[in-house]
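Shown next as structure tokens: one chain only, the form predicted alone.
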Amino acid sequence: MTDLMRAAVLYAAGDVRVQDYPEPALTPGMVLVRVQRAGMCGSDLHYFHDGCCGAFVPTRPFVLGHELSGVVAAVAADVDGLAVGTRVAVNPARACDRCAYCRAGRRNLCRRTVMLGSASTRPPTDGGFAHLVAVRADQCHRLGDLDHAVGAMIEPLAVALHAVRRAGMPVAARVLITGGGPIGLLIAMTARALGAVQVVVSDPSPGRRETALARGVDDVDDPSDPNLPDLGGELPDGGFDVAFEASGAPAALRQLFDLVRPGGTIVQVGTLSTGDVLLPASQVMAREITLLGSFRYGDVFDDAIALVRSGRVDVASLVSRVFPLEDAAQALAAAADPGTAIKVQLQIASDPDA
């Protein structure tokens, strides 16, 4: 008979039920992690509000959540080097480690990736809004004495760190980020930690602009300001060195081509709609603008943990509210309010100090 645990299960749009749910099996090469904290991402909100996330439509009810930390609860017999009781942050993306992308060190592009809390697989893969989750041993990254609230922020920080590395930021870069949500703020904080001399965040929400200023950015802008296109011309070399689009808004991406300098770089981080987006190709040519994509993360989790441990990035300051697992639906509703929430987390375990 399968043992049961508590989990937040998505049934349909607006229908998340915290219920008894079968515990995951411990199979070869895998470990069971007893989840302590789990954060809420934009994809969780899409599943909750829309019943799907873009083209990913669930074929059965499943457990949400992919930003998580916890304690190793059980280890398969063939797993070495990871002991029960180890405190870990979890990389929720399990690449195949066999394809050309994985062999080339670009595991984030693996087409066989299994993602926790996602309907990208059939059936969907259960995630971390549960007492236990099964992951491959190499998905676990040691936290040491870092708090579990911090541990659950390592995944979104890894997104930001991968994006900043993709940009290949020049020394003393001037950086613009469109989108003042959690990923935009983490990119701002990471860019600063890695040497940016000017960091500006653009967001239509006054609350998010205030939050960005409180987190140490140099300036904020409203993208609807008619004078914003003049900002680039006021900077040395005629614009920002690097711009990160973290809002997922096509208009924000288009605006960046007028704000980066000749030879500048734009990195698309936010998830855009599946439709085509019109871009000024003539500017790409005449001003030699580089447009890059940044998807999830490469193998940067340990580096993200080191960045936090060094004190150069304060991810704990972005955790705005914490709810118990039993209030998962209320937490998802709260996370959707950009005026009051930055990062909402669930306290999963009954013992928060484990």
Second form
4 protein chains.
Amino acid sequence: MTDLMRAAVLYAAGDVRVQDYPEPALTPGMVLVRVQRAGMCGSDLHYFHDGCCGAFVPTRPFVLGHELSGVVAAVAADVDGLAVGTRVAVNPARACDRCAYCRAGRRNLCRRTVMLGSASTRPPTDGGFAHLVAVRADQCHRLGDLDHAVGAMIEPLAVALHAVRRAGMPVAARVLITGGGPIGLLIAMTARALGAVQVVVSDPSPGRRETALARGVDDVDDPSDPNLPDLGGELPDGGFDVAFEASGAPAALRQLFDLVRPGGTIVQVGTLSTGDVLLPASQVMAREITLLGSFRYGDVFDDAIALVRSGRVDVASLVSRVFPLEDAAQALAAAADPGTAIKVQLQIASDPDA
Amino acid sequence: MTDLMRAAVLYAAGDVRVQDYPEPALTPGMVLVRVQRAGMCGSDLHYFHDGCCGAFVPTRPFVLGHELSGVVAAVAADVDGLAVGTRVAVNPARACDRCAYCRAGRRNLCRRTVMLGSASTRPPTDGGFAHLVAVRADQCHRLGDLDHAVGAMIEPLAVALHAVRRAGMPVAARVLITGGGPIGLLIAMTARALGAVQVVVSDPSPGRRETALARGVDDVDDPSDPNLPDLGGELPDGGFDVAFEASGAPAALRQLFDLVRPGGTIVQVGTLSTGDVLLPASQVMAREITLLGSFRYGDVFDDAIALVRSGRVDVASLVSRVFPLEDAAQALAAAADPGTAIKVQLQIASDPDA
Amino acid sequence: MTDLMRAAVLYAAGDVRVQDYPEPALTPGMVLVRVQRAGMCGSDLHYFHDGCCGAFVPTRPFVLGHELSGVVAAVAADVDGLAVGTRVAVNPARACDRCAYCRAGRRNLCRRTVMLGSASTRPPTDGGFAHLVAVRADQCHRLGDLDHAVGAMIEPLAVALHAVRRAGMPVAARVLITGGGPIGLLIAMTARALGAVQVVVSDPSPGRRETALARGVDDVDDPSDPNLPDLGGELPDGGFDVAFEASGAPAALRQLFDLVRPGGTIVQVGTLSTGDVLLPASQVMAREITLLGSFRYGDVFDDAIALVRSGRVDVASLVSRVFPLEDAAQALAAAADPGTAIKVQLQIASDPDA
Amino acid sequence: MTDLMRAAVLYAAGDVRVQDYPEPALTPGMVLVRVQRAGMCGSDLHYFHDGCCGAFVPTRPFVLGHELSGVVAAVAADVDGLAVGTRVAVNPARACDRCAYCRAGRRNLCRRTVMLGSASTRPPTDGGFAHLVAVRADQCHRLGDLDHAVGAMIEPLAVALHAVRRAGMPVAARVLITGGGPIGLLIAMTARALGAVQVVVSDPSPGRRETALARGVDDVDDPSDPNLPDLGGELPDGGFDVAFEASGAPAALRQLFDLVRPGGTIVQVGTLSTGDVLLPASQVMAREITLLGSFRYGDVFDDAIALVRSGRVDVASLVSRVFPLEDAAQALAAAADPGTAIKVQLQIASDPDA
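Please give the other form, namely the form predicted together with another copy of the chain, since only the form predicted alone has been shown so far.
Whole complex next, starting from this chain.
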């Protein structure tokens, strides 16, 4: 008979229930992780508010959560080199390892990826707003002495790090980020840690602009400021070297084409809420602009941990509120409030290192 | 008193006159080239039909022409290493050499570029539909034993070569080109010479599709074929590795987002006739597509000549009609006919190697 | 009771016996391939002549052979998408899929690789000079309509393709290859197919130089020619853009530093027979030369097959002699003769598509 | 009649005289810079101690010095956009702008470069241990509000920045630098500013190791420590990602091949005092190591200034001693003492912003 654990289960839009739920089974190649901290991401909010996340519609109730830090609790017999008790951040994406994309080192493009806490598979895959989660051994990345609040920030930092790496950011770059949410701020911090000499965040919310300044960005902008288009022209080469669109707003993406320099790069990281967007393709040609996308992350979890451990990036300062698992519904509501929240987390285990 | 030469001068839309015109002066750092062959490009046609080329409106009559091959006829006293009598292809773009773009090896982005046969400067800069043209010594690229018909194809080949180089084309790439005009065909030939294993040209004109097949592309497509979107899905990784948009049609650019594979690259080479274009930016993110522009050419003229001399690319087969300079207006009319013309050239000197 | 098959088994230096041998077992994730053709590589010759291959000393008799083409004969129950009867080239290297190198797309650097026909593991891993070989499903690459003589050339072509890809070969490159054996010739062919405008092979053997010319290289050189150092100076930028060392001779590697241009690249592909080599490190700095190594191959088998199928590379012309499996010892002797042999293969199955 | 200024002139080994010297002439395209601070580099020491710098033997007495900061004092009539009074760091290398290397953005490989304070030209080119120096306008890089002590550090920082850029340093890199002199320390600082997560300096001098620790490197090593080869093996991927050889010692370069990981990169920055060096070329192949050189700098002066102005790199802390111009000989002697000196500078103008 299966043991039961507590878990936050999505039943429908607005209906998340913290309840008893079957513990996951331990199958070959896998480990069980006892979750300590779990962060809330935009896709968790989409599932909570809309009952789905874009095209991903769940076919049965499932456990949310994919920003996870915890302790290895059980290890399948065929797993080497990962001991019970190891403190780990979890990569929630399990790629197939065998397709052309996996073989070429672009695992985030693998079409057979199984993602924790997501309805991208049928049936949906249970996530980690729960006491235990089952993952393949190589999804576990050693935290060393980092605490679990930081450990649960490694997944969003991996999103930021992948985006910055995709950008092929030049040395001494001038960087603009549209969107001052957690991903935008993490991109700003990462860009600075990787040598950007000017990092500017643009966001319509005064509160988010204040937060960005307090977290060390060089300057902030209001995208509705009519003088904004002049900004690029004042830079040494006529605009920003690299811009990251992390807001999901089509108007933000459109605006970036006027703000990057000739030969500059725009990286789309945010999930756009609409379909096609009007973009100045003639500028793409005449100014040799590059627009490229960044989706999740490749194999950057160990790098993200190393950046934090070496003190190059301070992610702890972005954790703004923590709720117990039993209050998951309140936590989801709080996470949706852009005014007060940066990153909301659930504290799941009662004993912080159990 | 200035000597006179014959030249094809644009006065207004539809009004090109072959007339006596002052020979260019020889100033420090410069050489005079006696033009032998000159090709007709889309921008020449824009000037001829519209009296302007997009935002470039001439402030006085000027000589058209920038696809030039000829013989060095005079050399300023301070020029070393380029002798009278040298047979050369001409790079019509003279960058400033000193700005950040020039110093970084991206001279095509130099904002102080002076372009032959163009109203991008004020006053416009005379081009090479004339017996003599003045260029800086480093704009001359030795042809060796190539003939001038081929020499006048080096400039459009440079456009194609720059685009293929910008694409960062992977080994054994599958490549789609929209637009079967001279630039599209040159990109197809160049991509094949650089190791593409499948090269497909898409063009609505049956005549152009036939021409493409006759010039060695692997396959052709009609963009209005409703089955076209299935094409990408049949390829090994779910689409083309690289696509080049060389038609200038917004619908062609839009279509390419459905035809490239995840992680694929789209290169905008054609001049788009309209402003903003509706593009699927959410695909850019979720499928990590790269859209980038290619503008003119960097320092690729010697490479283009080497590709032709080594037999890797056969550009001579694209020269479809030749007119004498005195018939420049008829030549411009013929060049505008997509049914019959690939590349139309003017034969300018009476003695082929004078 | 295990079924028996015929196989060429290495017992000691000079002692290869074609004998009955246990058929390999079919375990989860694996397939059995009925080998049709198998090529002989330098490492097979090392095992045959020396009883070992450098540091790889076999701990028991084992089956040689890793350049393999065949037909899928059996498929484990958990394998999808690969049917019995599929004609395939075999990638003899099975990486772990999980280490940092595998995850980053550099599987050839995986330290847990299991290599067919090699004593790099303990005990050694049986290879494919036999009627059947067991491989993981993703080691099989579909040949389409290519014949098996070509199929058994895909592995050495993958070595060449990986080397050319590692080189980051510029467009319109001038390329020098030292060593006119099979790998050197395959690099020459591949470099040409990828847009090199001048491909030169240097080899002390007049026979190999003749072979190279007959296979389409642009020029050949004798490395002992005292005028050779002048060669680079005659090239446009003062030397070759890229040089590949495919002979394993330390003197050849040393010579290349004088023959590449400033900023040029040298790729070490050949296995050097000795330890440290005297190299001009001060030139590395003052002329910004890059020396890099190329080891086996990453995920390039499908690309290699595509290059052959599209006609860009003709590998069939390099197969110079074919022996039946029963004459494996004579075949190994013949393969060691540089004067007459390019690539020697074994025909293993009696029915060419059984 | 030419005006005279004070300058430190090299006559022979050990013979530097501070004397009256003709002021440089102002020719077209050029400016005169009133030098404020000038740093002493290894090549100045070579000229001072040996009378030459490797193969560069002066044909007449000349002014040393090429690490220069100053104020624009005069501007030729044809120079735009650079006003008298502008505070600038000087790029001492003037490339030809026209050769293939200049056009491709690799100006440091231009063979017609004119270098201040160097006998690489015949006659030698006067440098900046003097009140005035003549340079082309584009050799001047605006300092903004940085002081001249920092301004004279921009040239060595450019050496470091170019080396780090050549390395193509991966994100979150682990970096080893051999040689704790000014260039080694600047590389360490720059690597850290560009996102390296572990920066280790190896130097046999205990004083230099202390200095490195005080300047913020993560760890130091003694290259003669017999346990050093174990160091790489303890790192996550089996060694350092990138190593910079900045000592000029052949043994240091040799050692790095055992300390970088498979697929790692070694950058030779230091000037090697001897000819050929024994290097493990077989490791280059089997472990896919890249060895590449870094020579001077490309167009990185503005980037270097931006890194300093943004606070990412603190170069002021490396200036250890300052002498007046009249004491240039003592300053050269002090600069040669590795125990006490990091960077020795000359204060040239009496008024710090004249």
